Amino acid sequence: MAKTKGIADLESRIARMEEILSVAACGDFSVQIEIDIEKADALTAIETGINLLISDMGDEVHESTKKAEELEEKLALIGQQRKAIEELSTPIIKIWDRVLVLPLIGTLDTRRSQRLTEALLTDIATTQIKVAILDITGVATVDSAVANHLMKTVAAVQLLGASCVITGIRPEVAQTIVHLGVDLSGVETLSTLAEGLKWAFGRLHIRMVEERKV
C-alpha cells in the first residue's frame, strides 16, 4: 500500500513538473514548484533545478523587455531629433506677401532634394504663394540626380501656378552642372538672393521705391 501511495505522489510531482514547465514555456515565469525541504529526495534536486530555470529566464525576458523598452523609446527620440534636423535643413521663408524663399546649404543628395521639393509643393499648393526662389548659395556641389531633381522641382512649382527660379550657383556647380550636361535653358537663374527678389518682384508687378538718403 505504502509502495502504491509512493509511486502515485512521485507521478503527481511528475506531472507537476510537466505542468509548471508547460506554464513558463506559455511567458508566466511567476509559477513555482512548492518544495518540502523536510521531505528531500531524489526529486527534489530537479524541482528545485527547475524553480531556478524559471526564475532565470524570467530575469532575462523581463531584461530583455526593458532593453527593448529603452531602444523604442530612443529610436523614438532619434526619429524626432531626425525630423527637427530635416525642418531645419529646408526652412521655407515667406519673405513677401505670394513670395517664399527656399534657402539651401550644405550638402544635397537625393533624399534631402526630395524633401525640400514635398514641403516646398504643400506650402505652395495650401498658400497664395505665387513666385518661388530657390537660393543654392550655401551648395558647394551637386551631382546628376540632384541637378535633375532641382529641374523637376521647378516643373513642379510651375504646374502648381506659380512661377520659379534658382538664385546664387556658385561658378564651380554651374561647371558641375554644364559638364553633367544637364540644360537649364528652361530655367530662369540669378547670381543672387537679391536679384531673385527684385526678379520676383517684378513679376508680381510690385515696384521697388529706393530710400535715398539726404
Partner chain sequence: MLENTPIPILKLKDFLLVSIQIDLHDRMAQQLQQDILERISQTQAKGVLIDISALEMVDSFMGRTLADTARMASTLDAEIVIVGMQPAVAITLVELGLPLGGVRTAINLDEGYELLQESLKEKASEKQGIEEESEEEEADDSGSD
Contents of the next structure:
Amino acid sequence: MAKTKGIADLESRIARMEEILSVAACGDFSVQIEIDIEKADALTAIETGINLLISDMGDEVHESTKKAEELEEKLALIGQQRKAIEELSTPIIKIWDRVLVLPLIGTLDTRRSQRLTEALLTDIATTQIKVAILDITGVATVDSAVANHLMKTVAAVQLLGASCVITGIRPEVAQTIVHLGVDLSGVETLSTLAEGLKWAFGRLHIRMVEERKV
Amino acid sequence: MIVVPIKEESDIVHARAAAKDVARKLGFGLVDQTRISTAVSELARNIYLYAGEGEVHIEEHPDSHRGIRVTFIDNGPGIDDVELALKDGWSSTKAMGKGLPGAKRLTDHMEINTQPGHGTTVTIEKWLAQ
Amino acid sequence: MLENTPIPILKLKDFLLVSIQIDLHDRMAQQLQQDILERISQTQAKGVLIDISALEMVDSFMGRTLADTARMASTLDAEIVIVGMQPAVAITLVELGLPLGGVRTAINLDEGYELLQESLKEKASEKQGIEEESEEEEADDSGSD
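Other form of same protein, the form predicted in complex with the partner chain, not the form predicted alone:
In what comes next, the whole complex appears, and the chain from above leads the way.
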C-alpha cells in the first residue's frame, strides 16, 4: 500500500514538473515548483534545478526585453537627430551681396528637396537675391530622381527672376548623369563652388582684379 | 462642407478661392495652399470646359490623415480613356492638357470615377504633414 | 461687370507697365493679352513689365496666357518681363509642369526695367553691328573697283 502511495506521489510530482515546464515554455517565468524541504529526496534535486533554471531564464528574458526597448529608444533618437542634422546641414549662406549659396549635404528625397526649395525661394524673394548657387559636393548620390529635384529647384529659382547654377559636380556624378540619360542642358553647371562664384560675379558685372605689388 | 456650383467661368475663381480659404483654416502652409487652389482651378476648369456645369465640394478630410478633400462632380460626357487623360500634354480640346496630370502632381491622392456618357467625379486629397 | 474691369496699361518711355492686382478669370486674362498687344502696336513699345506680385496663384491657363503673350509680343518686337512672382506660385508652376519656357522674369520692377534696357542696348548694338558690317562690305566693294 505504502509503496503504491509512494509511486502515486512520485507520479503527481513528475506531472507537476511537466506542468511547470510547459508554463515556462509559454513565457511565464514567475512559476516555481513547491518543494517540501523536510521530505527532501532524489527528486528534490531535480525540482530545485528546474526552479533555478526557470528563474534564470526569467531574468534573461527580462534583461533582453529591456535591451530591446533601449535599442528602440536609441533608434528613435537617431531618427530625430538625423532630421535635426538635415535641417542644420542646409544653411543658406549669403556669400556676396545678392549671391546665395546652398550647400547640399546628404541625401535628397522629395520631401527634403521641397523643403529646401521653399526655404531658398523665400530667402531669394525677401532679400532680393540675384544669383543662387546650389553646391552638390556633399550629395552622396545623384540619380535621376535627385537630378529631377535639382532641375525643379533651378526652374523655380529662375521663375522668380534670379539666376541659378549647380556647382560641385564630381567626375563620377558627371558620369552617372550621362549614363542615366539625364538632360541637364537647360541648367548651368560648373565643377567647383569657386567657378560658381566667378560666374555669379559675371552676372553681377563685378570684375575681380588682382592687386600687384610694386 | 462648402459647395461651389460651376456654371460660369468666374465660378472657377470662386472655387479656387474657397478651397484656398478652407486649406488655410485647416492649417496648411502657404505653398500647400497654393498647390491646392491651383489643382482646384485646373479641375473646376475641366468641369466648365467639358461638362458645361457641375459642382465642387470642399471639405475637411473625414479620417485620420487629416487634410482637405475636394470633389468635382459633373454630368458631362465622361472620360473615355482615363489613363490617356492622365498623360502629360494630352487634351481632348485645345486646352493645355495640364489639367488632370497637373492636379495629380500637386495633390497626395486622386481618384477618378467616370463612365462615358454618365459624367465624371474626381476626388483629390491633400494631407497635412504629420 | 467683373470681366470688363480694365487692368491699366501704363506707358513709361519705351516701355509699358501692367500690374495685375486681382485674381483673373480666363476671359479676363485673354482680354488682357489682347489689350497688351494692342497697346504695344499703338505705342511701338519695346518692352512690357508685367507685375504679378499680387497674384496668389497662376494655374496652367494663366501661365500659358502669359507665355503666349510674351511670344506674341516678341513678334511685335517687344520683350515681356514677368516681375515679382511669389515663391509659392513659382514652386506650384514647376510642379504643375509649366515652367513658362522662355519667358524672362525679374525679382522686382527695378530689375525688370534694367533687364529691358540691357536688351534694348543689345539690340541696338546688334543693329549697329549689322550696319557697320554692310558699310564695310560697301567699302570693300568700292575698293575692289
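Positions refer to the first chain, counted from 1. Here the rigid core means the biggest group of C-alpha atoms that line up within 1.5 Å when the two forms are laid on top of each other. On a predicted model such as this, the values are computed, not experimentally measured, just so you know.
Engineer: Please determine whether the C-alpha atom of Ile50 is displaced by 2 Å or more between the two forms following superposition on the rigid core.
Structural biologist: Where the cores coincide, Ile50 still shows a C-alpha shift between the two forms that is 2 Å or more.
Engineer: For Ala15, decide whether the Cα shift between the two forms is 2 Å or greater, given a superposition on the rigid core.
Structural biologist: Ala15 C-alpha, core-superposed: shift of 2 Å or more.
Engineer: Core superposed first: is there a CA shift of 2 Å or greater at Val154 between the two forms?
Structural biologist: Moves: no, less than 2 Å.
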